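This document starts with one chain, in the form predicted on its own, laid out as structure tokens.
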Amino acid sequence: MSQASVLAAARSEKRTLLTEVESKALLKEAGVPVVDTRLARTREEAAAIAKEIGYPVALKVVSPDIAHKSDIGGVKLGLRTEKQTAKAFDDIMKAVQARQPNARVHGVAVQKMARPGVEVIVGLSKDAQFGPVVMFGLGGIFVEVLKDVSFRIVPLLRRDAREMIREIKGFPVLQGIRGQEAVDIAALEDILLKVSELAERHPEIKELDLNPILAYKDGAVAVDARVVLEGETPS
């Protein structure tokens, strides 16, 4: 699935909410590490893939019109077996159809569970004076209760990301402490860098969250994803 046939679709379908599997997708060509994602449509697919790639696995709805999966039951982690995986489709159908039941919904996606590691966010908007806004923050209740982020203009510079995560009062637990290990800043500012490129490629992108992003001391990788296109192409 190409950025190309992604933003296609969106567009012949006038949805403006990209699906996670398609949000990743577009991410994944701009170079962004993300979880490896798959549509599955029935629980017999959703089954066989998460054999191929491996247990544990997590299902999560996919449908442009269900923006917070968990808030509705659409979403099942830690299976780890066929039987679960195939049972917690089924769930998710029900709980979809019970909740929100107007909602178009194109399966499951399935991925691996990601390994522990530290929780960051990185996030894109638009300021109706400066135009696209890069965010990052620490994961969890840093950015939920002490909003400590750190915002830069599109187009970043290494700098510009360097700086971002080192004026967060946080960024010691970047660093490793209490015995923690420290995580791959340089990685945290790649994925930074190819957000901004994303953004300068793509005027089309109005919002863009991926969160969390599980730092390691070896490299970050995004969970989950989300992205909202204009309503209108900009010129």
Second form
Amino acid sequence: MSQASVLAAARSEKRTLLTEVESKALLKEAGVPVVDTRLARTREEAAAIAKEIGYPVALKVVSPDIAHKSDIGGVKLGLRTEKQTAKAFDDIMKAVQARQPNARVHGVAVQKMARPGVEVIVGLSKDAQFGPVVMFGLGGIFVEVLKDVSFRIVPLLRRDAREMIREIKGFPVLQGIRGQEAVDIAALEDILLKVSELAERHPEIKELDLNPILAYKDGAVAVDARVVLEGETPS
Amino acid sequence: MIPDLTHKLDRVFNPKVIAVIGDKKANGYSWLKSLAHFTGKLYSVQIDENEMPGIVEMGVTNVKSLMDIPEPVDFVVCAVPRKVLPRVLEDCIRKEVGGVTAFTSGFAETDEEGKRMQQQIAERANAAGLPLIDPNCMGIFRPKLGIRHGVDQYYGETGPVGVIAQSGGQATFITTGARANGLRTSKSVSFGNAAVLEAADFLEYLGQDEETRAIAMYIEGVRDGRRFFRTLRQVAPRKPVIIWRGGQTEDGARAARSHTGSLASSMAIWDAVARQCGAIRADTLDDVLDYLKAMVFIKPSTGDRVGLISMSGGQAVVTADAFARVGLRVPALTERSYAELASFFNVIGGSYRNPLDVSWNFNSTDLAQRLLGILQADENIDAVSMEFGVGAMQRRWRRDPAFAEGLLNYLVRYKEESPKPFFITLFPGKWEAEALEIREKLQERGIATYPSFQRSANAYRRLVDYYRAHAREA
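Please show me the structure of the same protein in the form predicted together with the partner chain, now that we have looked at it in the form predicted on its own.
Below, the chain from earlier opens the complete complex, with every other chain and molecule after it.
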């Protein structure tokens, strides 16, 4: 699934919200590391994919009409066997049927459970005056409660990426506290720069959320991704 | 975009002929009066017979139409009602004037009808390539040529400061405030609703203007943020740009909409813009003037280690606090400096670590020279900040003007010759008038002074941040 085909599919269906699978395909092609995520249409397909990528896996409903998947029971984590995976597929389908029966459901995304790391988030939004703006922050309470985030206007230079990471109050967390190792900050800088490039290349992207990204001492990976397109293609 | 804008703005800022359209008695002929010292030829355009005698009395030639002026007109000031403005602009286009400023209000900042009319005027001006410094503004201030938008402004002088303000009031406050701090303005513009020319146009122009060495901006909103960002990124490394944004809060933003019809982005976004471009963010008029002084008067530096001279023990403590609080360092001097200090420095109640507490012993130029000389030579110190005790100094100044002049001359020489940044804190206490007198003496000769340690520290911090931002790798 190339960037062009993802965007064309959304446009032809007059959708502005990309599914997680589509969002990740878009980001992967843009050079942003994402957790391997594949679409399963049946319980058998889900189990086969899980076997191929290796347990434990997570399952998430894939639907352009469902923005908050976990709220309706559309997410199952930490599945370790074929049996658990198949059951989780059925449970998700039942939950969606019960809670949002009119939603178009593409299937279920099967992805490998990422190993634990430091949660960070990267976002892209549009300012009425300055256009696309990239946001960076630490995940969880750092963003939700402390609003400890930094912004930069697209296009970002390497130094912008470097400075916006160091600017947040929680930066010491990334340097490693309480005996933890420092995370790979250069990998986070790369993600910020790739997102900036993606926004420049595709002005039709209205919003983008990578939440969370897990940062490790070697590399970082986006676990969840959400892309929203403009209603009308901007000139 | 107006084609060939630089050339056209050159004509607007250096006019030989100006016409004022629609000035009248009820307004106190304020536009014509503001232009009384214009070095070129001034015309009035007024068709009302009742208004004419007052204009003629001022010695200004009045004509009934712009078309009746027998020579090219470089700059036009319009003070006509909103319904008349479109017709007047047609005359300006036909006359091929250099540029127009319209004081007229009642456009996008008021109602839908005003918004529509502003749109029409902008389309017409853009189509004709007419640089319109657009409705609801005070236009330009070019003191060297006697072009003013208010009688409170000065004339006949010029300097390094360029001002770009969306508000005429702020343009006046910044330019006159800077003048009171020893800084003259090269070119200033107030551009109101920005229907045609906006902040980025003037930023680009002043960015390449040789006379202008530092730019102060007051902005409520920008139309094309992308272009503003690109322009700022180009200009800020060449010369310091100070941005004071009005409408930082929700209440302020609402006021900005009714003032200049401006849309507001969040302050976090403006912060990002300033950081990314290496511009200097200001939050108040005091900030603007403080930072302008720093950028014009104080030598460039990326060094954050400050040597402090204070007038008493308590002042030594709080001045160290003030500098440390903004992230500057107040390090110990070298052993060589301490050895030299020990040979002559009177330590009654004073200490000579850093700050150097002179305990009001500052009574000879020789002492000042030795102290400042030591700080200049000290390898642990990047910049020198000195407190000046107003009361004692003023008494001394009265009693012994020769000493005072000698000290002043020395400080000016030191400031010019020392490679290190040098500035003075002049805490007025109860001696406001006296402090002002000394402040003027120092600032007229190019030494930045601040009324508190906090403001000294803040201003120097911005200077360091500015030069560090532009020394960083891409």
